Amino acid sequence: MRNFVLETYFSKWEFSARHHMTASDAQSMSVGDLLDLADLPADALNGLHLGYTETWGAPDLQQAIAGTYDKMKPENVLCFAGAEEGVYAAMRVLLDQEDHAIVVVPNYQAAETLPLDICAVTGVPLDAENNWALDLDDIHAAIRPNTKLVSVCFPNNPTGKIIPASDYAELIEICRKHGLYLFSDEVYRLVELDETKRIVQAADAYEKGLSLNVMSKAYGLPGLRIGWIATQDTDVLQQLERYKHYLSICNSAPSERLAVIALSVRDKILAKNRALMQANVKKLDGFFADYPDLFDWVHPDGSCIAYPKYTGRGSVEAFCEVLVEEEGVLLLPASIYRSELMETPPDRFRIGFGRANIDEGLTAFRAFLDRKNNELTP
């Protein structure tokens, strides 16, 4: 397998940088805070049996997850140890070496590298010069007789882009016409900055749609390592369950209990996280407005990450490297999202705004820019 560039970069800096300004998740909480939010006693998990759990996920967890969809039932849900296991299993089950896949670029690296390890893959770009728009004609043009799957991510990682609902409906019709699976990474759904831009979930809208989601991003609970795939295609789900036997086998019992509790108060968690993101993105609006010669900032549609352009002197790679080494401010440079399928913008960086400590990071970021102003300004 190819080196997972993002995780390799994080293994060096994620826990050593003083200001993690590129986090892709919402603000997390302690077990005690979650139990308080759900009005449960501190000893609520004391009686939990620490044996094996069901491969599909606990029945009440499946039920709780199904409740986040319009049409899904518990039997339409398979749980995984995080979203990454779901991506891996889905690509291995759905694709073989004679197939062809289409992947939207930029995207989470595994969405591209896993299919590439199996079969031919065509990248379809989000247009950086047109607010990351997706041209559906590019999807049409990429389809081959052996195309099996289209993989998308909206709200997009790393851009925060959400395509219009009408475009997403047309994409589904393209997939339906050609009998293609639609693998839809929806981990940032429900934290749209403008809720009117929210699009449907693939599993609800399309008989061959697979919706990937997780407790990590919108819910801010990555430590639980609970993800899932929902789909109307129960035959595919059965194949995924059998593939999971070779991976995690089953999920952590404490994580499943805590995920059920979190989903029981999901409206409260999501409302808190949306409010924090909306407040933080306004701070980024103001911050980047103060440095128009250094950055081209576009307000994202959703998620808690954005992908602005660095317009100062030197490369964005060198900029991010000096920033983290001298000031302890961690960003993700464009090389992390480099694609093997096509050219991608080399002058971008990912910044996150889902966590509560953004003010400290912005203060350090501003100190760096003010100190380096003469060196950076074109």
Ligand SMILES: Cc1ncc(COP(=O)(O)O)c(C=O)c1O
The other form holds:
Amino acid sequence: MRNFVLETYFSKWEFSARHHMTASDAQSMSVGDLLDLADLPADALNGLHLGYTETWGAPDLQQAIAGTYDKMKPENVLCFAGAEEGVYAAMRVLLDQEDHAIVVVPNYQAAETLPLDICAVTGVPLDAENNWALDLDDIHAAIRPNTKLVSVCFPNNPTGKIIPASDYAELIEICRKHGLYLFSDEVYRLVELDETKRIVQAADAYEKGLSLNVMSKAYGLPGLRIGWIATQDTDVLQQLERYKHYLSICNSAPSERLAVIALSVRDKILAKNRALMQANVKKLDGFFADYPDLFDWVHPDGSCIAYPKYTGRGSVEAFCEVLVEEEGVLLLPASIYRSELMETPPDRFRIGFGRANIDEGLTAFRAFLDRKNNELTP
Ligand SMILES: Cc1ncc(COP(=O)(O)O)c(C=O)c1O
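Switching forms now, from the form predicted on its own to the form predicted together with the named molecule, please provide the structure.
Below is the entire complex, every chain and molecule, led by the chain shown above.
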């Protein structure tokens, strides 16, 4: 399998860099904080049985997840170990060697490398020069007689782009007309910076839509490793369940309990995370305004990551490398988002704004820029 360059880079730096300024999740919390938020006593999990659980996910977890959709019932939900296992299983189940898939670029790498391991894949660009717009004509043009699925992610990783709701509706119509599955990675849904830009969930809106989601991002609970796929297509879900027997078999029992608890107070968690992201993104607006010669800052539509342009001297790779080595500030340079499907902008970097400690990271970042100003300014 192809090297997952983002995760490999994180293996090196995620837990050693002093300032993780490129995190893709909201601020996390302790078990104690979560129990407090839900008004539960500290010993609430003491009676928890540590046996296997249902492959589908505990029934009350399926129910709680179904409640986050308009039309889903518990039987429309299959849980996975994180979103990642869901992407893997879905690509293996939906695609065969003779099929063809269409994937939006740039993307979270698994979105293209997993289908590429199976079949022919065509990339469709988000236009870097036009606020990451998606041209639906490109989707039309990419469709072949053997196309089986279209894979999208809005809010997008790494750009934060959300396409207009009318375009998303048109995308669904294109998929419907050609009988294509729409694999929709919705892990950043609910943390739109402008909530009027929120789009519908594919599983609600389309009979062949698969909605991928997880407790990791908007809820800030990646350590639970609870993800899921929701879809009206229960045949596909059955096949996915069979596939899961060869992967994690079932989810972690403590994680399932904690996910049910978190979903019971989801409004409180989301309100807290959104408020933090709104405050943090304003800090980034101010920060980048101070360095107009070095960066083109693009305010994202949603998610807690953005993908600005580095306009200083030298490559963005060299810039990010010296920044993390000298100042301990971790960013993800454009090479991490290089696609096998098409050219991608070479001068971007991913910065995150979901975490609580952004001030320390920005102070270190600023110290670096001020020290290196002469070397970096073009
Ligand atoms: C767009 C996207 N999809 C899926 C995943 C995988 O999520 P998880 O780590 O919860 O498995 C990520 C993680 O960064 C992501 O950004």
